[in-house]
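Just the one chain here, the form predicted alone, laid out as structure tokens.
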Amino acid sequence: MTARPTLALVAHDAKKDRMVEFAVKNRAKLDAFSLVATGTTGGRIQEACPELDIVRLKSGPLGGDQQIGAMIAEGRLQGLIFFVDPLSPMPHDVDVKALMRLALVYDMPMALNLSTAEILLRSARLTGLKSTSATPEIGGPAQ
């Protein structure tokens, strides 16, 4: 049996409602992944989608961002969906930047808003397949 790919879900406070809406709308697709989430975000998703198996890490400012960063560096994460609030100051902004930097360094698929998150969930790359521009999307019109 092949291990399911792992996807991290993170959302700033002003974007948590949007993340929950995203999870509810995409619960069938998310069920194909092992999910990890920062503390409050994971709790909110668990309340709305109790059928999803989510490992809750620490809250972002208390180390959750670093926990996810470590998973990226260790190759234990296949994708990151991080709904960022660009309009609110973040006291732990350096942690957020470090997390995004690691995703970039390791060339990991990362979505920072709803539009790219929905595209990412259809990506063959997220499921561990080598993909090119000719690779069809998962669940796309061709299927």
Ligand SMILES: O=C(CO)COP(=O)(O)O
Given for the second form:
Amino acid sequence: MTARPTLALVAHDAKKDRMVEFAVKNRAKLDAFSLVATGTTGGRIQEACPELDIVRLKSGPLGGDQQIGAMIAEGRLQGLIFFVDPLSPMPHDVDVKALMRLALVYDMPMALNLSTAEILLRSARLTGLKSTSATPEIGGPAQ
Ligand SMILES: O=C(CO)COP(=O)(O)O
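What about the form predicted in complex with the named molecule, after the form predicted alone?
Complete assembly follows, chain above in first position.
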């Protein structure tokens, strides 16, 4: 049996309703993944879609973004959907940037808004998300 690819779901507060709508609409597709989420985002999705099995990490400002970043660096994540709020200052802005940076370093499929998330999910269904080998792109740091 092949292991299901792992997908991380994260949304800033102003985008949580949108994430819940996205999850409800795509619940059957999401069920094909092993799901992880930052704490509050995961709680909201779980409430709306109780059948989904979601591993909830810490809340973003308390280290959840960094936990997901560590999963990327260790090759334990295959995709990231992160609904970012571009209009509000964040106390943990450095963590948000660090997460996105690692996704870039490791060439992780990453959707930062609703329209790209829809595309990512469709393409993941068709082709399967690529497995990361925790090898950075050329020009990335040595392991
Ligand atoms: O802050 C976040 C991402 O930067 C999300 O964290 P929560 O899902 O706990 O709100």
